[in-house]
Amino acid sequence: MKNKFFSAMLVATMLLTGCAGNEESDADNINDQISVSDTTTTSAATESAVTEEAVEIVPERIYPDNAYKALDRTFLSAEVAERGSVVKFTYETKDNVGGGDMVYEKYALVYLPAGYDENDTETRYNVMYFMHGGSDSPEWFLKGEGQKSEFAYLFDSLIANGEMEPAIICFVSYYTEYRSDDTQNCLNFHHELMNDLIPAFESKYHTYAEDVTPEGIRASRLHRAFGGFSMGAVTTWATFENRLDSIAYYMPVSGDCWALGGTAGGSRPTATAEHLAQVVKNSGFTAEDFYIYTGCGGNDIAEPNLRPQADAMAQLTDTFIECDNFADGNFYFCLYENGGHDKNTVLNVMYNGLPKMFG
């Protein structure tokens, strides 16, 4: 028992102090995830059931099968008809939890699909917010404004190949100037997301939100996703717990839910799964109202924590319906067999998961 406990703590320490490698990119030896304390999160589940207003959108599309397929690496470099662009977006935020009047400026890096026209107010786009891992930044994905990257090429290729509808993808950061506890930053990021980032971002870019009032954001939830890698996945699970009324799609990669403590997805998988199911019940939503596409690598340091949680969730079939097609359910666990805790795993999960978003 003592050896099992020591192994769990070792994995947690590795997750939080960094263990990412990627032979395909120039971001080797990424320090990922921060030091674990016996942290719990208060799940502010939606207080009452949300009654969505019908929103007329695009014609209904068919979800492609979720079954895993190997990444077509030509998608990361092949020339396509059009390339999207990478731009920098700045916004103001504050300490939404601790209070105070101090205003801070933060930034995100944004992928805009080819053909995006800021003057075209008729065309609307699905939007995904995606969070980096520990000791990293939005540059880990997109390098910088105006730069080329494997992630941008992947999005271009998926769109050009007809596998993904044009979408805006906003890469964000949980780091703050007012709090050095990164775990708490991740668990509380949903406040900044809803109060500061989404209203500013979706006022500027043409998403499906008719307005950025809480009601307008809730009404467009089926066109909004949140995902993240490693500590970004921890952030994603916390966002699922607290903002199910405003976001319908989730993509946590290489990280488990820490609602019951750091790496509890591995040490307490059944309790974690039951907690997440209770969040859904308390929110007034059902299995038909959200979708989770999660995944990791077979050699990923996060695998011993995420896979047991995913297996336990799949047993709760009234809430998490495992499926090969999101037309038949709402939950899929994607395993990149040879993947580690690195960019290749994120690219593989995104390659398989992004086409399933926003059906």
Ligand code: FER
Second form
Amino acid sequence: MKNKFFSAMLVATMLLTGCAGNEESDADNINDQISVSDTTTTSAATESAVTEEAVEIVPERIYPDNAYKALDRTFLSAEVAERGSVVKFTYETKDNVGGGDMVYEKYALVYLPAGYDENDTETRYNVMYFMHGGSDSPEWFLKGEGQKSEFAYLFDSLIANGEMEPAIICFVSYYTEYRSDDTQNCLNFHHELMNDLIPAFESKYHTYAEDVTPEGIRASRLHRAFGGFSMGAVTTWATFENRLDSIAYYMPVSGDCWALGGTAGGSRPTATAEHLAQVVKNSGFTAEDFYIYTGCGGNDIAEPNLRPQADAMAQLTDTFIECDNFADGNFYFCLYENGGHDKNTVLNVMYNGLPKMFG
Ligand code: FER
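Same protein, different form: I have the form predicted on its own, so give me the form predicted together with this ligand.
Once more the chain from above appears, this time first in line as the rest of the complex follows.
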């Protein structure tokens, strides 16, 4: 996978330049974070012959081109050999921002791909967390435990057709019992995600996190995505701002970044884009370390907010590299020509974007 590629590149670069690296520098920290899950490869490689590592490693991940293609609607209903399942996952959370001892129970609806076996601890799965829009819930996507839905069919079909590797997709909610302000709940969800949900979820389900310490979560960042629709996209941009160290792939659909105020992606696109670029710089990560697949419909109420922001981001070419293939860049804006602010747009963006996710 790509982390192996980066590890090998790091080793090759160090060996070629004769540079042992400065453990304290940001650049090395980034490389450490990317390659931790592959430390055995790195340390073994360090001790083995230079030429062997330098010539043999090729990136294993071939990215499909990003050119938008219309959703194949047979993917939403066609019978394929195997179906995944939809289960409910409950976890305990707290007011991570306000504090206090109160514990609250919340749940997520989880798509598990066909063949997922809880007793098989060897097989690891990529994981995506996905947030609903205003007034909605995880049921908007998956209907409920044990239910069939267009979303689950889409994932089944993409996997059965070999367009994406089997992945676990966890539909979450920003609603809380302790705060009624939707925007604050969205902007703060990343605390609950990292402190409460991911440790519980990735202890139970077989993701690439070897353990659920902050280090274990960071080490598996190339195998983790966060996305969302509408207010869920607002949540996604906020997660990008705060959790780049733990999540490498982002899919904000039909919604802009509200860091500089509600719908500021539309009213202040350049400032919003510059803010996001600054966040990346401050984090010590570079354009090579993350991927954003964003999109909306042409008739989507969020299009006047998201499109100007995406256009402004694409101007900042040292951070957001617009591309037709994630092999060449890290940023793609997907416009579903006649799409509205609705499920059909999410299905279209997922159909196009999911095959490009994960290292
Ligand atoms: C947008 C981001 C989020 C947007 C709307 C929302 C109109 C959410 C609205 C809601 O759920 O009330 O860019 O554009």
